[in-house]
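Only one chain is included here, represented as C-alpha cells and corresponding to the form predicted alone.
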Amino acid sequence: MPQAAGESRPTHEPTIPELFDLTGKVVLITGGTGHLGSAMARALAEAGASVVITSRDAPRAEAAAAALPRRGETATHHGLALDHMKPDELDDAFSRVVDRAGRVDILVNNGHEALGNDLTSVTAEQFTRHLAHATGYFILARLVRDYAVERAGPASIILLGSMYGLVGSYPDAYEGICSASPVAYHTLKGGIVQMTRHLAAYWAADGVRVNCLSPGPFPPERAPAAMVERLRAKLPMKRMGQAHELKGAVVFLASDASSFMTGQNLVIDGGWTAW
C-alpha cells in the first residue's frame, strides 16, 4: 500500500509481546464479577494494565478487584460501583473512577441485566428496560472519546456483543427445557454490533478505537445440562466456551496489537456462526 503524504513509517518493528503489553494502561470493566466480565478482568491484568472493576455492588466490585493478579510494581487495582442502567449517574461514575484510577484509556463495556422472559412473555416495560443497555453502552463510550479528546490522547473501547447479535436463535435448543433466547436480547445486541460500526467511524480521527466483541455459547455452571447438551450439537467444534478463551481477544482488542482495527465484530463462538 503506497505511504500516505506526510505519513512516517516507524522506525522500530514492535514485537509481539510489545504489541499485547497493557503496562502502564488503565482499563475500565463493568461487570466485571460475572462470568465472562472477571475472566476478561484478569486477561487485562495480566497482560499489565491497571483494571477498574464496576458492578451495582461496590463490596462484590471492590474483592473483584483485589483478587486480580498485579504485573509489575505500577499496576493497581480498584473495585467501584457503577449502574449504567442509571445514565443520569454517569457522568459522576465515571468522574469517580477517574478521580481513583488516575485516568482511563480502555473501556470495556460488559455490564448485564438479565432478562429472563422470551417473546411470548416480554411485556413493553420488560423490552424497553432491556434496550437500555445500549444507551448506557453510549453514555459510557462516549465519556471515554470525550476525555480521551480532552487528554489528547488515544482511547480503545470494545462494546459486547453476542453471536446472537447476528443470528437467531435455534427454536429446538430451548423447547421443553426453558424459556427461548429474548427477543429483546437479540435486538439489544445487534443493535449494540451497529452502534459499534457507526462510533468508530465518527470516532476514528479522534485517535478513539471502538469495536465489539460477540461471544457465543459461554455458558455457566448454572444453565441446564439439557440445554448444553442441544447447544453443543450445533456447534461445528461440539463443544461449548470457556471463559478463559475470550482473554486473548479482549486484551488483543485492547492492545496496539489492534492498533490499525476499528469498527470490527470479533465473534467467538466456536464456528456458530459459520452455518
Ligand SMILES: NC(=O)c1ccc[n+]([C@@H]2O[C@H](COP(=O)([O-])OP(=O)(O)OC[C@H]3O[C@@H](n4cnc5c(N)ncnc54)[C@H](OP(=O)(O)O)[C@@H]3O)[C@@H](O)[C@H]2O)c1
Given for the second form:
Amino acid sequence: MPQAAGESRPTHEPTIPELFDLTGKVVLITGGTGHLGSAMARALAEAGASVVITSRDAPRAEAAAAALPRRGETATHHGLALDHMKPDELDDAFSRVVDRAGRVDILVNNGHEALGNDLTSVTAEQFTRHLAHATGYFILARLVRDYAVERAGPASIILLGSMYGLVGSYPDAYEGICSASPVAYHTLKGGIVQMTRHLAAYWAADGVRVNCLSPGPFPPERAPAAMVERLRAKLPMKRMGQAHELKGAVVFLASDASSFMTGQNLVIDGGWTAW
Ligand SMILES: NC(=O)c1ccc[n+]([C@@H]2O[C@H](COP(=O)([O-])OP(=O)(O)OC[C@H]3O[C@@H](n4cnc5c(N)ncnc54)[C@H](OP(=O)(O)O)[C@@H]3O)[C@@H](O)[C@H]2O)c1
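Can you give me the structure for the form predicted together with this ligand, which would complement the form predicted alone we have just seen?
The complete assembly is shown below, putting the previous chain first.
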C-alpha cells in the first residue's frame, strides 16, 4: 500500500520488547483492587508503567499500589479514591490522579459493582443504576481524551466488556443454584462494546485509541462450585480462565503493540463465543 502524503515510514522497525514496553507511561486503572483488576495492574507495572490504582476506598487503593512490582528507576505507583458511579466527582478525582502521577497516558475502565438480581427480580431502580457504570466509563474516558488533546499526546483507553456483552445468558448454568446472569449486566456490557466503537471513530483523529477487552468466565473463588462446573462443561477449553490470562491482552491493548487497532473488542473467553 503506498504511503499517503505526510506519512513517513519508520527508519527503525520496532522490536517486540519495544512494542510492549510501557516504560515512562502512566496508567490509570479503576477497580485495580479486584480479582481481574489486580492482575492487570501487575501486568502493566511489569511492562514498565507507573500505575495509579483506584478504589472507592483510598487505603485499599494505597495498599494495592504499594504491592505492585516496579520495573526500572522511574516507575512510581499510587493509590487514590475514585467512584465512577459519582460522575459529578470525576473531574476532581481525575485532577487528583494527574496531580499525583504527573500525567495519564492509558486508562483501564475496569471497576464494577456486581448486581445480584436477575431478570426475575431486578427493580427499575437497580437496572438504571447498573447502566450508570457505562456513564462513569464514558465520563472518565472523555476526561482522558480531553487531557490527551490538551497536551497533544497519544492515549490508549481500554474498557472492560464481557462475553455476556456479546451473547445471551446460558440459563442451564444457573438453574436451581443461584440467580442468573443479570439482564442489566448483559445490557450494560453490550453497550460498552458499542460505546468503544463510537468513541474510537470520533477520537482516532486525536491520536486516542479506544478498545474493549471482554473476558469470558474468570470466576472468583467465592463463586458457587456447582455453577462453575456447569460453565466448565460448556466451555470448549473445559476450564475457567485464570486472572493472569488477561495480562498479555491488557498490555497489548495499552502499548504500541496494538498501535493500528482501535474500536475493537478483544475476547478472552476460552472459546465460549466460538460456538
Ligand atoms: N470475573 C469475571 O469472570 C468477568 C467476566 C467478564 C467481565 N468481567 C469484567 O471485568 C471487570 C473486573 O471484574 P472482577 O471480576 O475483577 O470484579 P471484582 O473483583 O468485583 O472487582 C471490581 C472492582 O471494581 C471496584 N469498584 C466497584 N464499584 C466501583 C465504582 N463505583 N467505581 C470504581 N470502582 C469500583 C471494586 O473495588 P473497591 O471495592 O476497592 O472500590 C472492585 O475491586 C468488570 O468490569 C467485570 O464486569 C469480569
